[in-house]
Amino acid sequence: MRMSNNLDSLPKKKILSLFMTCGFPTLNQSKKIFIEMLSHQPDIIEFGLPFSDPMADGPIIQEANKLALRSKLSTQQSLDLIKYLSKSKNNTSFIIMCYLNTVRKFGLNKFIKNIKSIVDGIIIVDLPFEEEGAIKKSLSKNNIHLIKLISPMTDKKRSQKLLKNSKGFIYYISATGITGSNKLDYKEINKNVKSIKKMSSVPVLVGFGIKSKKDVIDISKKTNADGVIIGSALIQKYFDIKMDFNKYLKSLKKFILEVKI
């Protein structure tokens, strides 16, 4: 078992996590996208495993899932892609974001065997806290952190349960609803982040609705959050430039350089 986990040595502030769907738009192009992302050495890269019914994701990520699945991408191919990229991960933490059905269908033990020593953490979007026991135990044995999601709708009592012994970081969902939502309410974000910080000592990252350098700076200046997660905005650029892949890679590079504050 490897001893170190990159998530345990995240910077104190201004943590940048970038999310991208595996196999989007095609497996080969996806590899190029992740190589570009990795070249900027963000603190965290989140790999979304395509799923046919991603109900917690907004229309942009859903569309990315559709495109990846249309090219007949399998879970094994996604995991192989992450393994390939891990050779040059350096200090970047690798996170998998997926749905419970994907893990169950693949087989928990086989899944963990494929990701151990490669992945630092996993977010299983629809895994109820009450049912996480066995999965969490297997992950912990292999030094993979189970990352918790907290939303403005999570009441204090439940938050305390969820955050007890939390590892890696807390994914704070800044807006109720789905990924890629609009308005950011900094007062509300700050109030909730402060309350999370009273219950947990790991970094709190704000995700959902972060679309620009200004958003990143505002989160940093106006809230106590330790960093941001950007996903939909990275994928949106592909559709903005009419799916011209070479132009997309350039715009992605420009955007990542802008949001690294």
Given for the second form:
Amino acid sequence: MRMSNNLDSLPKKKILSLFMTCGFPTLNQSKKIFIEMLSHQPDIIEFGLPFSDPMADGPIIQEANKLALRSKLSTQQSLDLIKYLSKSKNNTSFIIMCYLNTVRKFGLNKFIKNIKSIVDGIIIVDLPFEEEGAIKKSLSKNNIHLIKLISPMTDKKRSQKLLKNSKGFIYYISATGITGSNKLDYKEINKNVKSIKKMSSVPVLVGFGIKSKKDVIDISKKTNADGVIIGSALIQKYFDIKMDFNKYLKSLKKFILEVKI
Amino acid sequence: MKTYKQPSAVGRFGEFGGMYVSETLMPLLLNLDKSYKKIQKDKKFKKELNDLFKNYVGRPSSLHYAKNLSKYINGPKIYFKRDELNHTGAHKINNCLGQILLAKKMGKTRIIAETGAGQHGVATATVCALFGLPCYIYMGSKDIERQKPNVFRMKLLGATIIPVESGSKSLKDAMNEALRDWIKNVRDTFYIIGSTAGPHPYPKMVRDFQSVIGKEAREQILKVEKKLPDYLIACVGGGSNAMGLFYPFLNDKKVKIIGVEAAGRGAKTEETAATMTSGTPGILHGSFSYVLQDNDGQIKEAHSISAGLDYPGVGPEHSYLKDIKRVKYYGITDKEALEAFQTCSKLEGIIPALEPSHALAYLIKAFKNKHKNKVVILNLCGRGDKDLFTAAKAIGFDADE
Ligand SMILES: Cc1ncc(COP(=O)(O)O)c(C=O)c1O
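Show the form predicted in complex with its partner chain, please, because up to now only the form predicted on its own has appeared in this conversation.
Now the full complex is given, and it begins with the chain already shown.
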């Protein structure tokens, strides 16, 4: 087990977290994508483990999952990919984002054993506060932070419960909706982020629907949030460019440089 | 046996069930649970629902002694619980009426649902027409193709059908899309789930609304036979018609209970929907239960000739009843179901849906020349109109025009 957790020393402002599906579009190309991403040293990289039924994801990440699973990518292969990348990780925090069935089927203890020296945090999309008990315990024993999501539907009383002892950062879902949704309501985001910050001292990152440099700047200027999470927009470029992989790597690089404000 | 008391306050049937959804949905589910608990004690709600059952659905459905089939099998005395006579042709309407009354009470103004066979879609579209609420039905494009009569019915009833192209293009994927819609439209939308699947409180709520089937059957059989049945048999997709029949009998130890799953081309093949015969415990659509999955927990595509059983999961309560051995589950292939579909039509003058044809096939196969002097109730939960084209094609009859 590593002694320190990169998430505990995130910068104070303008935190950038980049999400990408493991094994997309193929395992080899995925490795190149993550190497490119890591070379820009974003504060956080979120590794999505592909799942056949990603209930909370929009069409773009669904498609990425599908492409990754086309070649029967296994959980072990995804974890090995993360392990390989962790050798050159420096200050970037590594987060896994996945659905509970993936962890369950792999075996919780085996899963933790595989990730404990390489990953700083985990988001299990369909593991709500009510069900987290034993899993959270095992994770925290190994200094892996279970990242909490707060949505516009989470009321104050519930937020208080969820945010008690929160670690790493808080993922504020910018709008009710699935990943890749559209509208950003800065007023509402600001109101809710402010209220979260009253209850917790860890950074608050805004995700879902952040698409451009402008969105990133607006979140930073118009709200109290400490950073952003970008996912679908990174993957969307692949389809925009008609799946020409070399062009994609270039456009990915350009985009990351833009959103690093 | 202790009296049966499931699920727990947090929606657990033993270890199965629970609420595995993203944080956006959690507050909604907790609120739904609270509202459902409240209306259960509401006398006005009960009366309203009972009136609709009686005057709109045509309940109680009859308990028919299937004399010719009994003679053919040369085994037990067979009774059909005839929920196929319900308005809209299946048991699904029982649950839809309960849920839409709840939706009204909660002030929701938009209804969504998933459908496989289209029976739940038709039932949802029907209650939406009755209560004047806009209705959106998610349906896999493969199912749209094989359940055309129901697609047209839903359109006539004023529903919007949203074809689902992802995954296997059938029930599982329709449910994914409906859940995504709900996550997007949390404030005004009520999701009417059509089976005893999904996160808590759905498996409990749907079972409760469907248990009118078992309550009636119990009274009816006591009247005609002066005793409880020896066997109950029902088909299991997500498990709602089966739970509806089984639930009021779970404490009657002497009543043996059998659930019949769709084995597609065979429970040991890849083309199956026999979740409890071939699956392992996992998480799908917000609930922990048996699912068809690979070693990495990726959910497999199911296969069945019957769109209503073409689902790689099953309700958590069935998973529990299997594990405590209160209910036994068996698989029936497409071919066997198709034969029973024809046998029942010829012998009883009742064209069953392909779903209960699976239950019929098991009965014919396992009870032939056996269990004489015993009494069986089989849930005839749907009629076959919707399946005529599928069946004609499989049998080799040209039904175009
Ligand atoms: C007639 C009929 N029976 C059974 C089913 C399967 O559902 P359940 O297992 O919830 O009863 C369906 C589903 O569409 C159906 O239409």
